[in-house]
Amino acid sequence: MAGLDDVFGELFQGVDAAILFSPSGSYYERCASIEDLDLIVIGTENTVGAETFVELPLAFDDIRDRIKFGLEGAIEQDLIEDGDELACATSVFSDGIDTVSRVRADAETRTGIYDLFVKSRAEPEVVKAVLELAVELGKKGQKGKPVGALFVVGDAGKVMNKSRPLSYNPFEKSHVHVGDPIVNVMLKEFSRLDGAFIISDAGKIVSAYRYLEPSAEGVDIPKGLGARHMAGGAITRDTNAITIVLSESDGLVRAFKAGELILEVDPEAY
């Protein structure tokens, strides 16, 4: 009769590295004692003093997001390579590690999400909330119709100085923040109208209906993208903001930092 090693041993056969997500000190020590095992720790903090570590800006409750983000970071830091077979150990049902998944590293599916969080000066929860809002808009549109939207996140004071109002600002005297379900409903409704949303580092909605006025000289965006993407790319070159742009024409969500495209995702596949 087959034993557990015979059934589950295939999970670990021929792996190129083991990746531990936020392990305890004792768990890490046990794994570190295994000879010829490349070990990578991924988490919000390097509490175990691991030599090879990838920082997560958020804990990511969804295990798929946790692994996807962590692997992008490991690829970005050249810790793993395309095609590597990895044993990913993480927690799902308890505080300790209780689940192991075998995953193949795939550089082709790299989205740039790691760059988006790492290169933003805004709080990670704010970046996550804006990205998820743009993705949801991309999936559902507004009243069944596709919409485009432009969110400028961070360095709000400088961004306001490099833009002008297209209409009244419904958030001028408010203190609402992105991520609040009621506020997100408002943002979806306003997305039908022209102009950018300006959001502070801490997530406060500073303004809607802003016309961005940065210089577009020298900004290189992919062919086929229009004025919304050009403005979104240009404002990140002139400020320390990031922009998250939902395209009305092709439905993709893109992000810019320092005048460069750093992320492109299909909302339906996110």
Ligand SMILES: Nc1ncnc2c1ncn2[C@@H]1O[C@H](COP(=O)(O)OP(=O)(O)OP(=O)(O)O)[C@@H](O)[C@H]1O
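The structure displayed is predicted, hence computed values, not measured ones. The term rigid core refers to the most C-alpha atoms you can superpose between the two forms while keeping them within 1.5 Å. Positions refer to the first chain, counted from 1. Compared with the form predicted in complex with the ligand:
Among Leu116, Phe21, Ser163, Val245, only Leu116 lies at the hinge, the spot where C-alphas switch from fitting one rigid part better to fitting the other between these two forms.
Fitting C-alpha atoms of each rigid part between these two forms shows the smaller part swung round by 59° relative to the larger.
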Second form
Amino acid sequence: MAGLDDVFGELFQGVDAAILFSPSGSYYERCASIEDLDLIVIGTENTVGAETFVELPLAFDDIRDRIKFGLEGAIEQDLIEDGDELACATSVFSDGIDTVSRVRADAETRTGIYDLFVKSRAEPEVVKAVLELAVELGKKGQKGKPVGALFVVGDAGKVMNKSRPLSYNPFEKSHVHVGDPIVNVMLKEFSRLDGAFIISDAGKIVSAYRYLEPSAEGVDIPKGLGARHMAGGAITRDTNAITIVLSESDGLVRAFKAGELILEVDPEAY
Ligand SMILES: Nc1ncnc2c1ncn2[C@@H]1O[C@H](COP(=O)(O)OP(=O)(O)OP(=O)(O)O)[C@@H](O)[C@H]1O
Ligand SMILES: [Mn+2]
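Alternate state requested, the form predicted in complex with the ligand (shown: the form predicted alone):
Full complex below, order starting with the chain above.
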């Protein structure tokens, strides 16, 4: 007579690798002791000291995003390849791992999120800090009201050349960096103001209040998005910057690189 093991067991029969999303230490140890198993850990931090690890920029509440972006990172790092069958173990309803999904790696549905972090001019930590800031700002708004914001990250010299000041730059003579708690408070305060924030590769706030003037010719951003997103998308084609845009009207955070929309997340999900 067949048991549930036989039926659910098919989920991980003949897989090329097992992928654990943010496992606990003991869970990881148990899997690591299985012979001949290719094991990959994916998460925002390698808390279990896994040998093979892929870093996620965000925890991704949506399980499909989590797996999709995680597998994309694993493909980029040559840990898995197109067509590999994978048992992805993750938590959905609890803190511990409670779900296994069988997924086939698909190199074609590449979103470019790995390029955003790893292959940008700006340091990955800087991109991550700005993304977190935008998500936080989107969640809380400014004194309870929704706010929009546009952060241009990296290649600041060129970005400055393709923009002009809307008002005096409050960061003119300062040497402050993103990720600094006090700076995050300042950036949130200034997000009420018009224009864009310009941030250097290393995370220095170069300017606030910048009006971007990229050439928008041929830039293809989703219909319905306005001037902030158009300028935010276009400047990434004219320069090697990436942009992170918080929409005041739909509340989503989007990232652009090389003129393309790469990432769209709902801050409420984090
Ligand atoms: N070229 C630009 N450079 C910098 N900031 C801009 C630019 N164009 C618009 N903005 C900023 O974006 C704000 C919102 O503009 P708009 O509503 O057209 O954009 P949007 O893409 O619809 O964004 P949202 O979804 O937040 O409404 C403006 O008030 C301005 O502060
Ligand atoms: Mn608008």
